[in-house]
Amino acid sequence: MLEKSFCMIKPDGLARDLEKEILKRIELTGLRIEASRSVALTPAEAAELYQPHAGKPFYDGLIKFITSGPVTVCQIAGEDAIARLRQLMGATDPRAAAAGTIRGDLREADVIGEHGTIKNLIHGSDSPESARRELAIFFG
C-alpha cells in the first residue's frame, strides 16, 4: 500500500554530518523523499510532534534535546513507507539495533545525552494516524 511518513534526523545527526548518508540510504530502499527542509524547533513545535510521550520521564529531557540544534524535517513516501523507515531506522536504542540499520551502523559510541535522551539520530512515524498528525505539523 501507498503510504506517506514523516522523518526527522535529529540534532545528532545534523553536528555529525551524517545526513546525506542518512538520506541516501532512505532512497537506496526505493523510498521517495518528496519534501524536506531544515528547521530549528520551537519548544511549542516539539511539544506537539512529541505529544504522545508527555508525562513520561524522558519526556523535558527529550524536549530540551530535540530543540538544542537544527533537525531536518522530511515527508517519505512509497509502498509500505511508514514499516520500511522503521525497519531501516533500527531499533529505538542504537545499542540494540542491527548491522545494516541507521541507527545500528551511525551510533556513537556514548548514545546517552547531556540531557539523559538517547541519541538515536533519526525519527519517524510509527503508525498512520501519527505519519498524519506529524506531517501536519511541518507540511501542513
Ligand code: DAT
Second form
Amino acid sequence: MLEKSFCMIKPDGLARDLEKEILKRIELTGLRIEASRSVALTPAEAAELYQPHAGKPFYDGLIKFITSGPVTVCQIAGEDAIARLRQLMGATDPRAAAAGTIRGDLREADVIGEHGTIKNLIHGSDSPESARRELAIFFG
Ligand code: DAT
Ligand code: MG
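Given the form predicted alone above, I would also like to look at the protein as it appears in the form predicted together with the named molecule.
Every component of the complex follows; first up is the chain already shown.
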C-alpha cells in the first residue's frame, strides 16, 4: 500500500554530519523524501511528538536530548513506507541493531547520552496512526 511516514534525523545524526548518508540510504531503499527541513524542536513540539512516552523513565532525558540541537524532519512516501523505514532504521538500541541498518551501521561507541537516553540517529513512525499524528505536527 502506498503510505506516508514521518522521519526525523535526531541531534546526534546532525552533530555527526550523517544527514546526507541517512537520506541517501532512505532513497536507495526506494522511498521518496517528499519534504524535509531542519528545525530546532520547541519543547511543545517535542512533547507532542513523544506524547505516547510521557511518564516513562526515559521520557525527560528523551525530551532534553531531542531539544539539544537541530533535527531534520521529513515526509517520506512509498509502498509500505512505514514498515520499510522501520526496517531500514533497525532496533531501538543500536547495540542490538543488525548490520545493514542505519542504527546498526552508523552507531557510535557510546550510545547512551548524557541524559540517559539512547542515541540512535533517527526516528520513524511505528504505525499508520502514528504517521498521521506525527506528520500533522510538522507538515500540517
Ligand atoms: P523507536 O525510536 O525505535 O520507535 P521508542 O519509540 O520505543 O523507540 O522510543 C523512543 C526513543 O526513546 C528511542 O528512539 C530512544 C529512547 N528510548 C527508548 N527506550 C529507552 C530506554 N529504555 N532507555 C533510554 N532511552 C530509550
Ligand atoms: Mg517510536
